[in-house]
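First, one chain by itself in structure tokens, the form predicted alone.
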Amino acid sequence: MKKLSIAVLGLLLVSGVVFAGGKAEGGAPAYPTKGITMICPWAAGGGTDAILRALSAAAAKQLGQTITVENRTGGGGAIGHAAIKNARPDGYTLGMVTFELNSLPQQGLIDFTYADYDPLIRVNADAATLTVKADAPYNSVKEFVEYCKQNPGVVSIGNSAPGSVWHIGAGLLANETGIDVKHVPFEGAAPAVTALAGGHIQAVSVSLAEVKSQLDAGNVKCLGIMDTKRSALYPNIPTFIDQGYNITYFTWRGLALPKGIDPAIRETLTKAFTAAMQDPEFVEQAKKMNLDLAFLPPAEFNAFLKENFDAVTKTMKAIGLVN
């Protein structure tokens, strides 16, 4: 037994891992020693949920612990974002922050901003589309705009809650093209797309990833994408620029921690999720979901958040969402 104890100790020393009183070698916390909770502010089935589950699975392989995604929906993203901010700062609860973190404060819907988190990494950025039912009487952005002008206030565009990324995108579209439409809120893109496929609304302004399943099933069609380039998976879908409308608009998603987490734990998470972003299986899944990966490390992600907050505020004022 004594020889076995010495052998085990020797193995731990060789591997460079020695735990004593809950601390690893060098005084760093032993982490992680249990499963991790990942908060998603949006409904299951949407683009945020899909990319977060795929990334969490890849990161779990790096951390050696399970990562459970919890959907905390409501308040146009406010409930989930607040849950991330208010989580215990021990590294066992973090979450995915989205564009709405930079559009809710201006409306007085949350009393915090991006500055109340420790940003981890930016994961992806995706352009909005104009997607309609497959049998809709318009087949281009121009035809859609003309129809809306001939029928003011008739067309309903679904989005993922008031003041959300896709609401602002729809507002930008309406403002830039001079059309009068009704904006219908949903708790996430997935239910909005379902409503479109069922004929309850006439259009959605969400990402390609979020309409992909209905698009592939032939239930909807994309009239245009608000990007500078066409999608590699759907090169037949023209950009708005291709069709004579200088409109580009993107959402983004990233990971963030509540303030106050031990720097060593934060570094462990950064390394794990950075490696997960390069995991071949994850990269392939993102490609199949038509999600554009747009990695940024912590410092650069933090700078992006400030820049984006300022730009979003300017756009919201321009389309009358805030004063």
Contents of the next structure:
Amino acid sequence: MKKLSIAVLGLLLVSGVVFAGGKAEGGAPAYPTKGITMICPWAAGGGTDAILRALSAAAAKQLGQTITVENRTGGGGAIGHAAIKNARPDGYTLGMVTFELNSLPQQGLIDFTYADYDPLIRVNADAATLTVKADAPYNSVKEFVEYCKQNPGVVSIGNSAPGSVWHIGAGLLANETGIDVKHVPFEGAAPAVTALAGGHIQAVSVSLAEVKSQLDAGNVKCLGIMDTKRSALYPNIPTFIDQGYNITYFTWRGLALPKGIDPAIRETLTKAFTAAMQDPEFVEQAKKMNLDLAFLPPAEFNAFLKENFDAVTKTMKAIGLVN
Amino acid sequence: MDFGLIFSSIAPVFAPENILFILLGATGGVLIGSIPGLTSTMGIALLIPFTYGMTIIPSVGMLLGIFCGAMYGGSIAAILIKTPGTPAAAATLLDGYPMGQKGEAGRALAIALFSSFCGGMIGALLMTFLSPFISRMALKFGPAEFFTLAVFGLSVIISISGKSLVKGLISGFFGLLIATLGMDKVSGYLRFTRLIGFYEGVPFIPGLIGLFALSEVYANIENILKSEKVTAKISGVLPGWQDIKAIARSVVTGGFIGSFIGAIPGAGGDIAAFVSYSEAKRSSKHPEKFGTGIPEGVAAAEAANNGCTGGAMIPMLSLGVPGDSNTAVLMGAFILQGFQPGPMMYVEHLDIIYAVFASMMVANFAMLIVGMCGVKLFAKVISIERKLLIPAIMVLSLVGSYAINQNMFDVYFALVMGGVGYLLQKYEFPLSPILLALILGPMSESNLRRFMQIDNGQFWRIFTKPICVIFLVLAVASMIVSVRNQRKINKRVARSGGDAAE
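Next up, the form predicted in complex with its partner chain. The previous block was the form predicted alone.
Every chain and every other molecule in the complex is listed next, the one we just looked at coming first.
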């Protein structure tokens, strides 16, 4: 099924590029005629920056113009997201939006939502995991839940920052399974994983890519992944659904435009970036970064954003992050 | 050890084109480091896309060149224009700038270069031979350990306070206070602000530029037209034998302190340099001369921050845990090349590990060569007429404040901090304690609260952790010794008529 959809997508892409070439000659406004700016709300050198630079390089080949990545950082992502929303809607500025777009508004940290953008495509979606120390006495999500129930308020789960994607993920887990745990925020996922490997906390709820090096070294073990399917790289890690818990939870990244862009330009951009997502060089880069590419076209991405926003809001309320 | 493997893996590092890449990186690093606001992290991050098409050895070599070069580059601005080019060079200016003002800019630069090289080599050697051992120690650092490390770091404030301990403490507490601004790192609530630019706390680099560079610009406006030029005597591109003998001990101790602190994830060159400076002052026969422009001060700081480069690589390579922000970005470069740093790296790609070790040493030599070529050129900056130099520093400072986040808010913040720094200096409050507090305040606060959360608020448990006890004892000892030293210094100064420490 998946292979088929990829094949169909590939075909669409090829025809898309051909048609795009055809249309430009047919009198549509010439676009793009100059370099494009891509706003990254996170710092240069980080995961978002790396994937965005690779994707931009692939899309630049399609568009025949350079794409410059601009890191507009600060405010926990708020500044960059605002910059994308407020950019001039001429198609020469767009940016990468990330999970935080759906968790900052509820906390009153930004005064706009996904609805203030023109979503382009979803790029990747990485599931949360439940990862514990290798020598921990529990070997499945069920055993972990039972342990937490017998020892309420003892287990500390590390996450990447207060109100962050993995904090909400761990909150979802605690809420759905009815366990009482301590949520300990760190400054990013890496310090949390290190604290786990050093035995200072008992679990982390971060993505598979973020625990990979410690997992390979046998310092930690992954009890479950909050995905709909198992990871291709680690097929023996069961999903939560496999273990009888109906929990799925992802962080995601996508591209978005400011509102009010000429539909023809949006179409050109959609086609270029859709094609870029299939570029072998880009796919290779994503694979090296252990990212799960999860393409969604504009309409589906928009629907996903709404669904995700509602789910995140519900969890945040349930765990008391917002009223 | 398999010597065959070692030789076959390091051979490509010495290929001419590879050496060229490392030299290019080191040149870029020295330049980036010397411009306040452009950090080595930024330089490495911006060059990573250029390494997509390269193989692992030249790309890592080039990035390591930037890393090492920038660590030295930071001292150039500190010595010449009283602004640390990178945060790690903040301790260098304590003695570097006074040396420059005495007409010894060339000597200070040469000492900084020599100490950077030696510190860097100590770090690289420790990294080569002790990685697996030291990395095990890094894992032992949990929230409680980080908290006590930060407390130890804060105790250094006393020895960098200058003449008045009270004024130093006031500066330090002012820094701690503004460090609480922004989003609470544990609960996520906003403290003392609704401004989006303060969400992540006060912008560190713009604050540093404001405090050190812009305050100097404002102060110089007062006498911009009275041009009292400082001319730099340049005796050589490397320190003389006398100087080397004088600084040898500070350099070696600094290199080790730097490597050790660098190996602790989350503690970087800035902390290392201050701790090493404080140690050099403590163990010196003439502590009263520190802060007046003496070679040991520059050497201790520079050896430590370059020792950090090797130290920070240790947990990155062997645990997959970056030691500081530079190595975090470097780790990204490894992953993009298809190598996941971490324990498996030593099993699966030992050849790459050896090549990285060799590249690190070559990068230090490259830094030495680039620095030696540059000393004469850089030292000329100080002889530029003030009415030309001051506006240039102003422009550089504003550009630097903007560059870090591409955000105008940071520029306004830097301008305000410039005013704060100007007033503080006018009334003889030292500025370095503010900087140290800005680095260590958030680190001590969030780790203390994390520790209390994990251990259910039982603070006494901190005394059951050996590393914590060691740091707490060190902190108390360092405070007592510094206060005693300060008293002695004051007495000695009073006896000699008060000119020695002026």
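Here, rigid core means the biggest group of C-alpha atoms that superpose within 1.5 Å across both forms. Numbering follows the first chain given and starts at 1. From a predicted model like this one, the values you see are computed outputs, not experimental measurements.
> By the 2 angstroms cut-off, has the C-alpha of G95 moved between these two forms once the rigid core is superposed?
It does not reach a 2 Å shift.
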